[in-house]
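One chain is shown next in C-alpha cells, namely the form predicted on its own.
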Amino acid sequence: MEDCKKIWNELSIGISNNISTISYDMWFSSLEPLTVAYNKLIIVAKLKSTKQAIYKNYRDLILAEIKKLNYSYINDFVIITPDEISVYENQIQEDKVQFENDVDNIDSKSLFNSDFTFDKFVVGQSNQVVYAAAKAIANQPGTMHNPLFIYGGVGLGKTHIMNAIGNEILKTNKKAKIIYCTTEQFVNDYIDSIKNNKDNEQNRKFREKYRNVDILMIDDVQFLAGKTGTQEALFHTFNDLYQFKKQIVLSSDRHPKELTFLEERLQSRFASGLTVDISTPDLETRIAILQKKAFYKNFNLPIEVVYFIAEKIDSNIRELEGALQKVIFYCQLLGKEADNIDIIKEALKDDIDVTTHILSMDTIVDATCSYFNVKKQDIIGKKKLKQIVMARQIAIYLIYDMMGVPLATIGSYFGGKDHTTIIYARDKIEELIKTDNLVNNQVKDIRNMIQKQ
C-alpha cells in the first residue's frame, strides 16, 4: 500500500503540472489509490461520472505520466467506484488469468460512455455526413459502410460518435459482441501475445478476443506508425472480420491516403468502405452544442453568454465542453448565476482572450441607433416613424444573422413582439439587401461598426 500511495503521489504531481488547478481539483483531488495488481494501478473514484470523465479526457495524460515514472511493474491504470472495490479485492486473491478476465468484464459494463448517444450529438454542417453514416451502421451493422473510417482533428466528436454507435447497437441487441479500444490497447494486447513465442495459448487468446466479435471499433489508428508486427496482426484481423460481414469502425486524425506510414495493403483496406470526416464546427453548431450541454446539466446560460463562449472557443468541441464545465464549477463555487459576462471572463481567463469586444444584442442595437441617430427606447419600443422602423428591422436582421438568437428571444428584447413580426423584419431586410443598394450599404456599414468595436 505504501508503494501504491507513493506512486499516486508522484503521479498526481505530474498530472497537476499539466492541467489547471480548477480541473485538478474537480477531477483528481478526490481520487484514492487502492493497490497495484498485474501491472495496473487501481484507483478509486467516488462517482461514476468522475471515472467516465477521466477516461474520456485524461487517459492519455495519465498513461504518459505513468511512463515517466519508470516503474517496471506498472504500465496502466484502472479506475473503479466504491461498489467495485470488493470485486477487485477478491479477484486479487485469485489466479492472474481469472483476475484479468474479470477486470475486463467489469470495465465492459462502462465500455461506452452513457452520455455519448445519438440524441446528445449535435448535428451541423461539419458532421452531418458522419452522423448519417453512423446511424445507418448502428441500425444494420455489417451490411453497409464497412469499414466506416472516421477522420478529423482532436476533440471534434470522433469518440462521441463511436460511443453512440456502440450504445445504439447494445440498446437493440444486448448480446452483441463489441470491442471498442484505442490503438494503444490493441498494440499492448498484441505485444502481450508475442512476449513468449512458445506460448501459443496467448496468441490464440489474442486472435479470439479480436476476431470473435460482431463489431470492432479502434480509435486513433494513426498510432500504428512504426509498428509493423501490429499492422500485420490488424490486417489479418480485418480480413477475417470483413469476410464474415462483421462491422469495422476506425478513426484517425487524417484520411487513409495520408497514412503513408502504413503498409499499402492495410491502407487500402481502410479506404475500401466509407470514409467520412468531421471538421471544426461552425459558430451556429457551437452555440447549439453549448445550449444542449447546458440543458442536460440543468444549467441556465443566457444567449449572450452562450454566444460569448462559442465565439471565443472555436477550436474543437472538447475545449468547448471543458469551458462550459469550468463555468459551471466556477459559478457553483461562488454561488452566482452565469448571467454576468465578467464572471464568465474570470472563469475562463486561462483559456480565452478576454480583452476583445463582446458581441451582444445591446451592442448591435447601440450601433444601429448611432448610425441612424435614433434613441434606443424608440427602436425597441413601438414608434412607427419610417426611419425608426427601418433601424429596428435592420437591428433585428443583424441580431439574427450575427448571433443566431432564437426568434422568441429577439421578440422579447424588442418589447414583446411575436415571432411573426420578427420573421417579417428579418426577411424584409434580407430581401432588400439583394435589391436595394442603400439598404445593403447601411447593413454593411453597421456591421463594420460593430466588428471594429
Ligand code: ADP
The other form holds:
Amino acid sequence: MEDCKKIWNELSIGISNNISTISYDMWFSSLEPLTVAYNKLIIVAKLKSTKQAIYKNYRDLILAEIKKLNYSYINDFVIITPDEISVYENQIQEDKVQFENDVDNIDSKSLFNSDFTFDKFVVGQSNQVVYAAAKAIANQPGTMHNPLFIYGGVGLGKTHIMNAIGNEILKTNKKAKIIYCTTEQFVNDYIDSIKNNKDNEQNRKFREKYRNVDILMIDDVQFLAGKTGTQEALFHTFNDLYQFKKQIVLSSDRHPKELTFLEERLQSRFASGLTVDISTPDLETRIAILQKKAFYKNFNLPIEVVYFIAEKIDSNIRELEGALQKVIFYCQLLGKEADNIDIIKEALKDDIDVTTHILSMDTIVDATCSYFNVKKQDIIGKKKLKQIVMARQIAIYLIYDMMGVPLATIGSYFGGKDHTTIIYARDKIEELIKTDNLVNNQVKDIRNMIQKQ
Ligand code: ADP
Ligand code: MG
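One more: the block was the form predicted on its own; return the form predicted together with ligand ADP.
Zooming out: every chain and molecule, the one shown earlier first.
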C-alpha cells in the first residue's frame, strides 16, 4: 500500500533527525513498511535481531515521532519479520477499506515530501524553465499551462518539483485538493476499481478520487506502457479535469512524442499544454546543490571538497546526493572532518576514478606559494602587499585556466571574494601574459611545476 510508504518516509525523517546517521543506517535503513492494521503501522525487518534491537532501544522514539505525525488512525507500530507477514495478510484485507476511508481525511499536507520544496530546489540553466513553469502553476493552478508536462532523465528533480508545487499550494490553501501519485499507484487504483466488475462501488470510488481534485499530478507516465485500460481511464479523467480548468501535471523520462506506446489521443493530450525538459545540471549548479544539501544536513564541506565531488559526479543529482551521504557517513564513522581531498577520495573510491592524478585548487595555490615564497593564508586572505597580490592573481588565473572552476567557487576558496574580483584578477593576468615577459615566464614556470607533480 503506497500510502503507508509515505507515512514511513515521513516517520523515517523524524527518526533520522534524532539519532546518528550510523545508527540510522544500521537499524532503520533496511526496514520496509507493510501496511496499517489495528491502528498500527506494520513494519518488516529482515532480521529478528534488528527487530529486537529496535524494540529495545528505539521504541519510545518511534512512538513519539508517530505522535508528531498526527495521523488519526495510527497510534502504534509493530515490527515483524518476513515469516510473520502471512499472519497479517488477512487482517490487511479487512483493514484496507477502513484505511482508505481514513485516507480521505488526511490533511493533504502529509502527502508531500517536506524536503521537496521550491526553497530547497537549486535553480540553474538545466532546470530554470521547469522551475518557472512550476512556480507559475503553484501561484495560479489551472489557468496558464495545462497540462504541464515535465520530462528528463532519472534523478534530475522531476519528483522534487512536483512535490514542491503541492507543498507551495498548501502553504496558502490548506484545503486544496491535490493528488500526487506515481503512475504505479494510479494503475493499481484503476486495477482495484475493475477487479470486481459487479462492484460499481469501487468504480465510483476511483472516479470520485481522481476527478474531484483541483490538481492531479502523475509521476513517471512512461510506466503506462502496455496498460491500455488505465490509459483509457486516464484519458477520461484528463478530459474531465481539463474541461473544468483543473490543473494537470505529468512527468516522464521522455518527450510525449516519444511515448509511442500511448494511445494517440492521450499522447496528443499530454503534449497539448506546456512541455518542458529538465537536463543534467552544469558544474556550477552541482556545486550549489551540494552546498545546499550539506547546509541542510549541518555538515561542513570546504569549497575545495565541494568542487571536487561536483566535478567528478556529473551524471545526476541523486548520485550527487548519494556521494555526499557517503562522505558524511564515512567522516562520522572515522570521527573526522571532511577537510581534505584524500578523505573524500577514500570515501568515494568505489564511485569515482581516484587513480589518476587529481588537480586541485590546493595544488595550484601550493605551487604558486612556493614559487613566490609566500604563505598560503596570505594568498587566500586580504593582504595587499605587491608580491602577495601578484601571487594571488596568478593562482586565480591558473585555477580558472587549468581547471575551469566557476568564478564564484574560486571566490569562495579565496576567502569569500566577489566574483568580480576574480574576473579582474583573471583578466589582468591574461593581459600581462601577452604584454609582460616576466609575468609570462612566471606563469609558465608555475604551470610546469604543477604539471610535473
Ligand atoms: P527524478 O524524479 O527526476 O528522478 P528526484 O526529483 O527524485 O528526481 O530528484 C533526485 C534527488 O535530487 C532528490 O533528492 C532531489 O531533492 C534532488 N534534486 C533534484 N534536483 C534538485 C535541485 N535543483 N536542487 C536541489 N536538489 C535537487
Ligand atoms: Mg521521480
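If you're wondering where the values come from, they're calculated on a predicted model, not measured in any experiment. C-alpha atoms forming the largest set that superposes within 1.5 Å between two forms make up the rigid core. Numbering follows the first chain given and starts at 1.
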query	finding
Rigid core superposed: Gly381 CA moves 2 Å or more between the two forms	yes
